[in-house]
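In structure tokens, one chain follows: the form predicted alone.
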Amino acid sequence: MSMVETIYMPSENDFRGKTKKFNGVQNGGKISNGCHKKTKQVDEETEKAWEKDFCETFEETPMLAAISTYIGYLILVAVGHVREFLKSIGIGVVKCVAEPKIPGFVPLYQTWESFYSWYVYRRIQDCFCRPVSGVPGAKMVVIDRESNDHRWSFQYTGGHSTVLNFGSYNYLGFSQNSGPCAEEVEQTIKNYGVSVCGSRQELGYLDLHKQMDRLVADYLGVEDAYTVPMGFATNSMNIPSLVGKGCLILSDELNHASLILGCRLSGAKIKTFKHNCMKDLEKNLREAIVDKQPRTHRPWKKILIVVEGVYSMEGSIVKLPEVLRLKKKYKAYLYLDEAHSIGAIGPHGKGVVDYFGLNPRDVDIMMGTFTKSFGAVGGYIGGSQALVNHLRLYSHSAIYSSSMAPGVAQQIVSSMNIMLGRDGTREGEKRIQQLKWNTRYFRRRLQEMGFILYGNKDSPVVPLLMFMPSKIAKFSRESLNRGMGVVVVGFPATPMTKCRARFCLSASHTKEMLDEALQITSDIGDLLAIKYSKAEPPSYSENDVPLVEDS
């Protein structure tokens, strides 16, 4: 039998009861999903009640912005390829690694990717990768830099920028090299030294790690956790060790790369349903369950459905209450990811399950990182004793990665106690009902403004539509001249005509801050005739979030 046959995920015993089903098929073939039987009639009302609360805006894309889009990509292509003959025939200049024509050969790394990124991201790419200096903290530091061969390379001028920080996870605003954390921080390197040097089954396990471990399962309401170095990895590395070959994987289309990596690397069969779109999860599942696996025509071992809290480039909040319905209708699993959604959502700060006011213990598999709210790096993966014991003796993070620096862990220890009121103050409650109100306040004034936005109105990821990639230069380059720092994103990390600048929201953004960067970007978008949106003011206020005074 192999190591994925017989591995360990939240029982039946521990959710629905002592009868052995995989994904709604008993032992005998005959479909058992609970489609047919309803022991209680659930009211639809009070089924329902999140969503009377649950706002979100997806403005479609302007057809005079989407041709426009086109016929540009179309130029740059266009004369990117006469560049390329140029070259060939010995006439254009070479200022990049070419790759030599060998007889016999096909060309090892000369692909669209190249082409693409010298002809049409070089040209803009100034506006990414920027130098910065510091800590991301409200404000940053860009360290200045210039080009004179049109962006084929950079020099640094040797001066610097202070500008807004609207361009790094920062949720909770725990990124600072001063207070309690940091002072923690010093101490535990101090005592324990800069690194472990060794994995966690080969000595690197420390007192420290074990108190955290117990303290993350502690903040997000389950049986155990087990922590990993990076967070990139929790999902890459974790997710083959839960699923594998004649199991199914249900993933949103808009997942991140390291769960979609995870996936892949799992050997599972993968499906994608439409984002958020629970009526085309709900199709797969069917689907899944009445044709059984291809060719074989078996049971799926396991259909895992894997989602994320928060998604990082749509602003967009899973819609957990539905996802969780399905889940237990079709006798599926649930992998929830809250990178971006733990710390920065809910009243308690502790994510998308708080924010809906569910049980965590209905979530099997709780993924998330320390990189967005915690100010430390790595991630979790939190759920029943049995899940995480199996973790720790198969993931592959445990086993070939390094355990996470002593100083890392005490930053998400130290932060981590204040979010739960252990410091005895009222930090952290402080801290998230001001990511609220300035996420809240922030997206109504843009909106108002008519600027198209993509989200939810809780979702402290904001991003502002511009469509065009000469438009999200443009407003980069503005931006920092302005002193504002925010990210902007094109294709192929969107779709080619939703190009986007994503503003990042944080509680240590005071509203003198906010104001500035609302007054900058109006002023950029009267520049750039980029406020598209022909929807209703919003109905949703600041002004129902009660922020705590300091003490």
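Here the structure is a predicted model, which is why all the values come from computation and not from measurement. Residue numbers count along the first chain shown, from 1. Just so we're on the same page, rigid core means the largest C-alpha set that superposes within 1.5 Å between forms. Compared with the form predicted together with its partner chain:
Residue displacement note: K190 has its CA displaced by under 2 Å between the two forms (rigid core superposed). Once both forms are fitted on their core, the CA shift for C129 between the two forms remains under 2 Å. A displacement of less than 2 angstroms separates the C-alpha positions of G424 between the two forms, with the rigid core held in common.
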The other form holds:
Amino acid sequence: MSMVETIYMPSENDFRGKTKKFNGVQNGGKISNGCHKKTKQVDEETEKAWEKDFCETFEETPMLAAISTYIGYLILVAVGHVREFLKSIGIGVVKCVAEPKIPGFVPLYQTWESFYSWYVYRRIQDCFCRPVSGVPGAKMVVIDRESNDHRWSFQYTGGHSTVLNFGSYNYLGFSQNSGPCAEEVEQTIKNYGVSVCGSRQELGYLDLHKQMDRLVADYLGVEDAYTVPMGFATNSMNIPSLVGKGCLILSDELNHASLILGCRLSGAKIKTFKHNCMKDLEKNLREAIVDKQPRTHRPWKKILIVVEGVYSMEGSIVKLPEVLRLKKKYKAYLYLDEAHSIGAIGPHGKGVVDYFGLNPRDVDIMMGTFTKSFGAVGGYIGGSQALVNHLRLYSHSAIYSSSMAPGVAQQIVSSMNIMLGRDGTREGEKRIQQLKWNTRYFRRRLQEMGFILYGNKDSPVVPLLMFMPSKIAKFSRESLNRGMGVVVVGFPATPMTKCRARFCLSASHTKEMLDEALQITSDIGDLLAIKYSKAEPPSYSENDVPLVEDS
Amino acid sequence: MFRWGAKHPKPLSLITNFRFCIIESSHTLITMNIGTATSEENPTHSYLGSRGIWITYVLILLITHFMLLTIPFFSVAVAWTLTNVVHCVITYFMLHVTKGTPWGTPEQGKARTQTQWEQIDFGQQFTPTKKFLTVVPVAIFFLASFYTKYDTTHFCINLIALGFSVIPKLPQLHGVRIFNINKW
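What's the form predicted together with its partner chain like, now that we've got the form predicted alone?
Full complex below, order starting with the chain above.
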């Protein structure tokens, strides 16, 4: 089991918390959240057993689709250049973006930097940033708008469309404005007010926050937890208090911008390894330990591996058993960002650690957000008591930002109580199983239809590849017309040949809604000819996921 | 929100003529979400190495060449020389004159003064993309010399085109601006 040294932060920070030694045995070897601790002697076979159930596909782009994509972009850029030239000689100037030529003033827009935004992105701008109203639950209300000047500007038509919502992160379906959570939140706002108006270290620490921290720690199965009112800031403001100059961060290629910002702000040296590639990670670890710091060749003070549980753009799940094995072998620390995996995967909904059946005490720093699964905002960091004590004293968000609003804290407390089953119903279990069933069913049916999907079979984020920018635009518009709202992403947010639509499944989607969505997707797929997949039909199915019936 | 002014010292001689401003790239960032799906901050670094782009490049070249060959006024030699020259001019403008990116990047204008060529693969030399892009003009030169039957006029034109294609791609000329042309 992990030794004391690997959990505590170095003594130069002079933490004043209680130093509690942990030797891994509590409650007779069982951790209270239901995860069982793995015994020390694990065979090779059981160690590799997770690989048999791990099914991830990233099918290669078909060459013809790639070539068509490049020619498409070439045509768009060529036409854009022609328009730009005509604009410079005065033909075809658009009134609403034309700049008044004031003598002595520099032009507002540097034309090359706005080129893509004006001549490529603008043409499909109606597919992005659509205004919605109301609660984004299983269905959402999109406000209609139209454009009279080729999408330079939009006007509201006055109508609304209620469409199936596959664009919001709402994994467990807590995005509701009625129900037990909403009632408790209303009561809490009446008791505590709307905001706390103080930082954690100065009168902003309510009993509600204490209850929330304790609940999060129980949910994850760690010693203690610390919550932050903003999800992005949980990463960007807390990584700098954990690592600094003289440390090394090994971060996955596809980490989120908040992790990258946090790593940069810390001042540590950053090395990226190929996405989810354990061989590359091991190679980097070995090189780091042998070569040490670049100029002085002193050993690194700390090596921190930063990975995410579920990567939202690819739908892949991190190979956590392998990462833990490497972490223990080379004595590095692990920072696991479970923004998209907490609540969404795992038999008890406890994230990627639960999914693989591992011990949550093995992960040094478990971070996550409440935004996606719990219908709230903010994030948490869970780990050992010493870690959380250190963060409570030294984290930027504890000192400078106000603590979480009481209403939000109550939402988290209520939803976590439901998920843990502490409200007496089986609602939490029902939601987890429904999400799992939805994921498997949706993915299986889409793959059988012949679409190229990325990611793990259990990931509730389903990227559907379309490759060409015009196709993502048409997909978005057609599906809105037919009653389904999806998010589409293109270049430059994704690599040039990997434009995609992304479905985010939810426990609040019923089978009928999924069938309707599948029918719409299939129709549009035939229309656009995006059923490129040449892989064999999937071997997994939703039948081995038992659903909890309403009692 | 816009910011005026220089991020780096402006050369005195160009202040009066040169006008530029730094727009807050957050506008294009937020709307277009560059670099959120990958950790690639500036897609210019890597898009020339993506799958199928070399084939597309050669394909476009072939199509242009065949279109030039179909014009009845041009002999084979003229068509080849014209292919070479047109290829050189277009790639010179795309790779060595165009600076910066057509979108605002999260790296806040680090690449604004760099040409496309200097941005490829973060400025590393001798990467596969750069080697391929250097070989193509040379191959066209050989083919053009062969098809023009080594005629002197054609040879001179092709050689100048080759010079403009290959010399800016040399690693010694990375970041070099002759006579301060195209510096900012």
